[in-house]
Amino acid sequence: MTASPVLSIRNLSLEFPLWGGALHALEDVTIEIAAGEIVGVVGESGCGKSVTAMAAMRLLPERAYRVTQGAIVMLGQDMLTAGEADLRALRGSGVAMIFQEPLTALNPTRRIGDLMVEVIRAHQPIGRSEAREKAIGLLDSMRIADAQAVMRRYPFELSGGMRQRIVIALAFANDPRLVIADEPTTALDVTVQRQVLTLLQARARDVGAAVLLITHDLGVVSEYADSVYVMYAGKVVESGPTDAVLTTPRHPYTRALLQAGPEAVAPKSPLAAIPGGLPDLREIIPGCRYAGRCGLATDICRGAAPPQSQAAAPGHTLSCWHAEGMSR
């Protein structure tokens, strides 16, 4: 019998009410994460990656959005109907979130040790001394030298890479089954980025936690994710095992993203760019949301939403009217 996914987002459509209308931020989004799996969600800025994660955690302002269809089930809990007590019990223990900027995620007025001890004791019935020892062990697991000295520091006294390691340590403080990492290394240089992501991956593997890794970087996805969802303008356009999606991309948008990367051009050559921009999500878009930027678009692309198609590899799916032609 197959175990239930730790996170199941099914056919989720979400909008932000505006004066005289709404911004249709997500359309029919389906994402599933199995226990112990690392799943990447990739796409340009504004494609709905972070909105999806925030909706899953119920961190969007309650009266600022509407879910028009779909379901979100996290660790068996219906997130759309959960009460505040259920959400408090789930966040930080069953599921944890790593935000993009660690300096804003950490309280600048609190020493690292005090903050970590508070987080641990909020979810575990242990004393302060035991919580402190666990916090030091977590910092050691993130390969932070002289963890006891770091416990006495304030966030602003530490480098960006050090702060992000501490945020990751905090995320794993209460043995979560799912960690959502929203662009966790955007502000870091390439060398530190690799170190931080490797530590995140290793820690998740050690404790058997699943990870939802949100990024705009296909290189990060190729190296760290088991499977990937490609989002465009609030919709998943292609998904499947990472190797299948990135080596044999079938959607024009996925191909355009890969062609825009530095690996696709000769050294010192200008990077390719995807022409045009995202569609206006205040408008109802009857067809494919990528049609305005796609060189293959025809009248049917602009007039009707494409069906989901199955590619050759198991689990590799895409939504494109020209799926058969993209196989070549």
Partner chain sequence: MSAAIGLEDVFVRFPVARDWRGRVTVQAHALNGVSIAVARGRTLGILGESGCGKSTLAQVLTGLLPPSSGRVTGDRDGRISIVLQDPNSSLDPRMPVWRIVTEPVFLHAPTRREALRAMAADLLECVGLRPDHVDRYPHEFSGGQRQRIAIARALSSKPDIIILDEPTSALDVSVQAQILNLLLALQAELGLAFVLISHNVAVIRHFCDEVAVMYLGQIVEQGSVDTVFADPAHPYTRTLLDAVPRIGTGRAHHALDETELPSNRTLPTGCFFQNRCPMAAAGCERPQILSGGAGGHLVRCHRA
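Starting from the form predicted alone, produce the coordinates for the form predicted together with the partner chain.
All you get below is the one chain by itself.
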């Protein structure tokens, strides 16, 4: 990768101050997204994937969190020190965000057409009719049949899949260089998910935008992301090119996650559930955060944070004391 990354999160540690302590939500998270790249961040609930995205966009409530270490640079802008005006400029044109529930992103009292024209004209010096043309073009690019009619509808009159396609169309309205999609298809049916993700991917490739795709679904990552970061309890445990990470996983957590699915065993036979639950993130955890549930855990795992090491494929890294043993 020669170009500078569109988003670079370096060694980010973040906590939420609580009454009498803090919730250590992220620790030493490093995520890098190059121009035009689709990067998946995958993990179960409580792993910190959404907090990472929200922190990168500075969308967390300002007084509710504390960055204790690290840096976030988005499109050359230092996000931790950016002022309100910088953020507004960035959110409007350079970066776009797609959330799980499209209804929250669409003002229920406005027609789709008016909404889109407004968003387009907020950042581009063009007239109303030209903006309308552009909006119709965007809807067409999302394979929305009869865009003219859809422009006259209200959000609640449309299906969830249609709404999410409109949100994606809007996300690309101002030629973003980075799109952050937080569980964009979790609320949708699989057939609709396929369509929405395929459109998102195609659109990003067309305009050369990078995508940060946050999901809990390893299958989605496998089919749509170029590279992947696997997170557990606020830490990135394994990362690298998607194929390498998902077909030759090296971290015990990634392996356990892949094996817990019903696809991994014969029908009706017991599934490989991961015993136990997340560690209490209010406590300081000196060792590996996965040690409490890991079959390979030894004293060193509980005593000190695991170092990062390289796997066989270029760019494939993991944080595990037993990285050597796991290559077999």
